[in-house]
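Given as C-alpha cells, the chain that follows is alone and in the form predicted on its own.
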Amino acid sequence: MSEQKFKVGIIGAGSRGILSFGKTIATRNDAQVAALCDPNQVRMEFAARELGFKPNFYTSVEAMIAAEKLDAVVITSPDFCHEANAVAALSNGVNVLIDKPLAITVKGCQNIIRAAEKAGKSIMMGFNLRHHAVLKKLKKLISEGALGRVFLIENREFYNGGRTYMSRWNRLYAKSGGLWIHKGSHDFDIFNWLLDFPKPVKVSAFAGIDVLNPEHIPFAVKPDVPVGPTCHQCAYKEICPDVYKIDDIQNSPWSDRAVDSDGYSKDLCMYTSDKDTHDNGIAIVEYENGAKASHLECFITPMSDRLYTVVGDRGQAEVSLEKRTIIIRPRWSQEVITHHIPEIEGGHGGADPLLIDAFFKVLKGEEKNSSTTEHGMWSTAIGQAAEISRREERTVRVAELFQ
C-alpha cells in the first residue's frame, strides 16, 4: 500500500512560504502542496513558476478550505494574519504548521490555542532554530550536565540583510507586532528552551531607529531629486551602500504589477520608510528560577551570526551559528573543548528541512509535538512585554499580559 499523501495549503506565497516551506514539502514522497491563499493573484502566480507546477489559487483562507479536503495548512503570512488564519483553518478541522510567532499578542495566542483544543487538531510552532545542528548539540551538552545548572544566557544576533526589515511589513508595529516579536520570538524560545522552559518574570527592553532614519542618509542628497521611494525607483540606486536590489524586479513577485494588486512594495528606501519597530536593541529576560538571559539584535553590521555565551555552576559554553562551533571552558580547569558541527544541506543552516519533517512525524503519530503553542505563546510573551518595556521606558512584569 502507498503512504499516505497529506495535501497541503500554503497561506502567504511570499519568499518563506514558497522558498523555505513549498518547494521542500514538494519534494516529499508523503506530501503535496495542492493550494495557495494569497491575496495578490500576481504573487501567486510567481509562486507556482518557483514551485514548477500550479496549485489551486485562492484569496481568502476560508474558500481554500471551503473548497480543498486539506490535512494540513502553513501559515507563512503577516505576523498580524497568524492569529485569524490559524483559527480558521482549526476551526474547520485541518491541522496547522504556523511559522513564529504564534500570534502578536498574548491574547491572539490564548485564541489560537483555545481553537487547537475545540477542534483537537496539531498545530506546531516553526521554531526553526530548535532543528539547527549547533544549537541542538548544545541542548544536548546542557541536558547532559556539561555545564550544570544553567543560570546565565547571553545573545548577541549581528544581521546584516535584517536592515531590510525597514523595506518590507516587518518595519511596521500593527503587522509585526514590533521586531522584538517578528524577530526575537526565535531568541526567546530558544532561551526557554535551553532553561527547560520556567516561566519569565520580568523583562526590560531598550531599542530605537538610530541609523536607519532620514538624518542618517549615506549619501549627499541632491537638492530637488528626492531620496526613494522603492530602490529599483530610486535616483541614488548606483551609490547608495545600502540598496536593497531585488533581480530582475520586473520579472518578479515584487513586480510593480503586483504593487499594483495590493500597494505592497518590497525595496521601500529603509531610510526614509515609514516606520515604528527598530534597528538595534537589547532586551532582558528574568526567569521564575532566578535564571537570567539578555538577547541584543543589530541590523546595522557588516555580518551576520548568532552568537551565545551560556553560563553554568560546572562551565561556560560559547556558541557561534556561522563558524558551526561550541566552546565549552570547564568550571575549575584549563582545559578548553571545541565542537565543530558539519555542515547540513538546507536553508537556515539545514533546520528548514527537518522542522517539516518533524511537523509531519507529528501528524503521521511518529513523533509527539515538542514545539507546543504553549511555547509559541511564552515567546510572544516576552516579545511582547518586551515592546511594552522599550516603548513605555519601564520593566515590564509578564503576568499583565495575561489578566
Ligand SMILES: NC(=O)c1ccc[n+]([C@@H]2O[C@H](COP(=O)([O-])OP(=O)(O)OC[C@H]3O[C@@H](n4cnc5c(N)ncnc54)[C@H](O)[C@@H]3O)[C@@H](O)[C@H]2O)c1
Contents of the next structure:
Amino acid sequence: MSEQKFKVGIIGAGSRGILSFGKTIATRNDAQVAALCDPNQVRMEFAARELGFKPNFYTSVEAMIAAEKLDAVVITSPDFCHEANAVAALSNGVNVLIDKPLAITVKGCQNIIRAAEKAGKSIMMGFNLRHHAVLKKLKKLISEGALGRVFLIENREFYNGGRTYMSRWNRLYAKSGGLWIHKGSHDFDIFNWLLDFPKPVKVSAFAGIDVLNPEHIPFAVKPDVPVGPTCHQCAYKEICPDVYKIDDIQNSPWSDRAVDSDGYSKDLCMYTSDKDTHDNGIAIVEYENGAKASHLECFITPMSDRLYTVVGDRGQAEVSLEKRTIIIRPRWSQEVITHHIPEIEGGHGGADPLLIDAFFKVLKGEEKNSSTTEHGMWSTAIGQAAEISRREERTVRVAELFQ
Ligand SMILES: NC(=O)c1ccc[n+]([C@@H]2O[C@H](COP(=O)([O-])OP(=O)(O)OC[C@H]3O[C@@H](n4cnc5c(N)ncnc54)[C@H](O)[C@@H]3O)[C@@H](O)[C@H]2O)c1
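Mind sharing the form predicted in complex with this ligand? What's above is the form predicted on its own.
What follows is the whole complex; the chain from before opens it.
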C-alpha cells in the first residue's frame, strides 16, 4: 500500500527553507514540497534550481493556502514575520513546523498559541538542537540521574560564522528581536529542556558591539575610499580578513537582481552596517526552582563550538558539541566517564533531518509533539527579557512580559 504523501509549502525560500528543510523533505517518501511562498520571485527561482524541481510559487501565504490543498507549511521566513505567517497558516487550517524563534515577542507567541488552539492544528517548534545526538545523550544521562538534581548550567557559544549576523536582516532588532532571541533562543530552550521546564523568573544580560564596528576596521582606510557598503562592492575586499564571499553572487539568490526587488543584501559590511544588536554578550537566568543558567555568545572568534557545564548534586557534566564529548564527573569519586557520541549525517550535527522526521511522525500520530509553542514562548521570553535587561541595564522579571 502506498504511503500518504504530505503536501508541504515552504514559507521563506532562503537558506534554511531550501537547504535545510526543502532539500531534506524532497528526499522523503511521505512528503513533497508542493509550493514555495516568498515575496522575492528571484529567490524562489533559485530555490527551485537548488531543489531540482519547480514547486508552485506564491508571494502571499493566503494565496498559497487557498490554491493548494496543503497538509503543512514550514515557516523559515525572517523572525519578525513568523507571527503573521503562522497565524495565517493556522487560521486556514494548516499544520505548521516553525523554525526558532516562535516569534520575537511574548505577545506574538501568545497570538500564535491562540490561533493554534482555535484551529486545533499541530504546530511544532524547530528546536533542532534538541535533536543533536550529543544533547540527546546529555538529556538521557540527566533523566537517568547521572548528575542528580541539576541546579546550575553554564553554556558558551563561540561562533565564527556569527559575524555575518551583522551583515543581513538579523542585525536589526525590529527584524530578529535582537540576537538574544534570534540566536540565544536555541540555548535558552536547551536550559528549559534540560531542567524539565521550570518557569524562568529573572534575567540579567550584558552585551555590546565591541569589535564589529567602524572603530575596529582591521585594515587602513584611505580617506577618499569608503568601506563597503557590501563585501562584493567593497574597495578593500582583497585585504579585509573578514570579507564574506558569496560564490558567484550575481548567479545566486543574493544577486543585485534579487536585492533590487526587496533591498535585502546578505553581505553588508559587518563593520559599517547599521545594526542594533550585539557581537558578544552574557545572559543569566534564574528559575522558579532556584536553578541558575548562564549563556555567553561570542561572534568574534577563530573557532566554533557550543560548550556546556551542567552541575547537579550528584555530579557534573562537561559537554562539547564540536568534539562530540560528554565528560561526567561523579561528585564523590575521582572516576571520570567520557562519552564519545558518533557523527551523524545531516545539517547541524545531524539534528535537522531528525527534527523533520519528528514533525512527520507527529502529523501521522506516531509521536507526541515534544517541542511545543509553549516551549517556544518561554525561550522567547528569556531572550526578550535579556534584550530589555541589556538595554535598560537592570534585572528583568519575566512576569513583566506577560502583563
Ligand atoms: N534552527 C536553526 O539552526 C536555524 C539556522 C538559521 C536560521 N534559522 C531560522 O530560519 C529562518 C530563516 O533564516 P535564514 O537564515 O534561512 O534566512 P534567509 O534570509 O536566508 O531566508 C529568508 C527568506 O524569507 C524571505 N522572506 C522575507 N519576508 C518574508 C515574508 N514576509 N514571508 C515569507 N518569506 C519572506 C526572504 O525573501 C528570504 O528568501 C529564521 O527564522 C531563522 O531564525 C534557524
